[in-house]
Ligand code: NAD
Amino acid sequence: MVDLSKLEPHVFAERLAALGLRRAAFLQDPTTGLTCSHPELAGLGQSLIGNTRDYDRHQAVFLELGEQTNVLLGAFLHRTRRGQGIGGVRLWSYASVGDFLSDGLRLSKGMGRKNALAGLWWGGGKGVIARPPGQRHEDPAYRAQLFRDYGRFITSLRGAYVTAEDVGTTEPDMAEIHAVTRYVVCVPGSVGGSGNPSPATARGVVSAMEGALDHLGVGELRGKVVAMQGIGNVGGFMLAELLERGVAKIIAADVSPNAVRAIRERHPGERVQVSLVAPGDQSILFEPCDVLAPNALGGILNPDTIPRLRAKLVCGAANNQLLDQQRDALLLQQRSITYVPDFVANRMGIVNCANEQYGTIPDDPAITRHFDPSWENSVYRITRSVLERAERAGITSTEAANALADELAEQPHPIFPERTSQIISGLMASGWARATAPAPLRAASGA
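Kindly present the structure of this chain alone in the form predicted in complex with this ligand.
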């Protein structure tokens, strides 16, 4: 029998369509572990459970073949006691269905933890779209079709998952999704969206730095030296926040001549030293400094770089800074380098857009309280809690953040407890997974 998890996503999509299937659901089951909507896909369910690195009793995984494009679409729900799953949708190229599923499981777990630690009344969710082979996704007309397919898929899930922008997707893509569903945030400002999250993200990371410095008993940012990798959207705003707080010096590196020029023009003078570097040049990570802020790439904290770091504290915006969560967190701990887990520091991206449907207010208190150390869920306070817990228990800051997040994720939504479970039960009772492929589906396939 064919191992479906090994198939390329577009081959899997053709196979499903040939079986007359258009949708599939894998649901957490307290007695059997996991139930699968179709016996033909039981093996795939087994491979989900067998993925012990990424599978964590996820509440649900929904798959659909795009109505117009036949592309494999996914929506992944981790814990949803705090509310409906929310998190961005990623458009990415996957070598196999197994890789596609792993990414959705891993990312939705990460979002559940980030949302819970941010005190949001939202659960963990993530969307994944398997990028079709070739460059079709760059054709605007095809792309619009693809994101409308995704929007219709989200509509069919009746609000169990609310989607947003993520790697590989743009604001115009969100506008296409928004044209066919209400369950999307990070939509353009012209239709009531919250706009660029980068200033809030930058301020959140700076709050996390302040919490960590306070925890270390080394005072404020004033007079400190900060090294930054990446001065793009977040890095640029972060630089201004740091200067406002009186840092002694900022050393920054970027691979983009435009980004470097813009910062040099905006901040002439000796306190900011910006270098243009080649893509492989990691030397900024090894500068002597008080705080290192990775604001560009993931995976930069690894056995090659960690022994050479000269910062006491690492706290930045980039996602997935540790190449291997467990191993590299331990390496940092062994070197007595304090690490603020990325999902603790960079929460403001999702915070900025998560509550778009509750309207917008200038200097929205639902946003600004995240920067107020007197609020128990502020970035500052959660950073301190995580670092204190790690120190007390002799564990890494990543383990401490995960443990705190997992506790918070069990808190039920104050108005709609178990709403998402009820939505999922309703979907299954009404035969959501049994919808079959419409006739034009195969004609449009071969994507």
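Same protein, the form predicted alone this time rather than the form predicted in complex with this ligand?
The next block holds one chain only.
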């Protein structure tokens, strides 16, 4: 029997199409555990359960082949008591379906925890698109078709999952999704969206640094040395925030010549030292500094890199900085390096766009309060709470953040508790998984 999890995504898509299947769902049943919409995919369901690192009794995994492109599309839901699942859609190249599923599981779990710690009434969700072989995704016409496929997929889920921008996707991609669904945020400002979230994300990470330094009793950012891996969109704004706070020096590295050139032109002088490095060059991680900010790749904190770190505090914008959450958090703790989990520090991207439907206000207090240390749920205060909890319990900061987030994730939405569960039940009862294409839209008959 073929192990479906080992197949390349486009090969898996061809196999599904050959079986006459276009959709599939894996759902968590409170009494029987994980159920699968199609017996032919039962083995894939078992591989989900066997993924003990990333699978955490996720509420649902939905798969579909794009109506026009036949590309494998996914929507993952972790916990949704606080509200419908929300989180960005990632366009990425995966070696196997197993890798595709692992990424969606891990990212949706992280989003649920991030949303809960941020005080948002949203649950954990994430989207994944398996990038087709070659460079077709760079062709504008094909790309528009691909993201409209994803939008139709999201529409079919009736709001169980709301998507947004993520790695490999852009604001114009969100506009294509928005053309065929209302269940998307981070849409362009021209249609009422929230715009670029990078400035808010950068400011949030700097607030987390300040909370961690205060917890450690080592003062403010003023006079500190900060090393930054990645000075792209978020990193560039973060660098400016740090300079405003009077850091003594910033040592930065990036693989993009354009990013390096832009920072050098914008910030000449000895306080900012930025280097162009080759892909895979991780030397910036080992610079002596007060704060290390990983802003680029995931999995960069691992048994190979952690023993060589020379920072007292690690706090950055990159997602999934630890290659293995449990093992690598413990390695950092054993070296007396304070670590702020990424989903504690980098919340502001989703905060900036999650509630676009409620309109926009200049200097929106619903956004700016996250930067106010006096607000109990601010980035600063939550960072301190996580580190204090870890210290009291003698556990890692990752364990403390996960525990706090999981407690908050169990709080039901104040108006629509269990709404997502009801939507999913309705989808299955109406035969969502048996459909070979989304149902045609019907003309409205009334107001």
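Residue numbers count along the first chain shown, from 1. Computed from a predicted structure; not experimentally measured. In this text, rigid core is short for the largest set of C-alphas that superpose within 1.5 Å between two forms.
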After the core is overlaid between these two forms, has the C-alpha of A118 moved by 2 angstroms or more? no
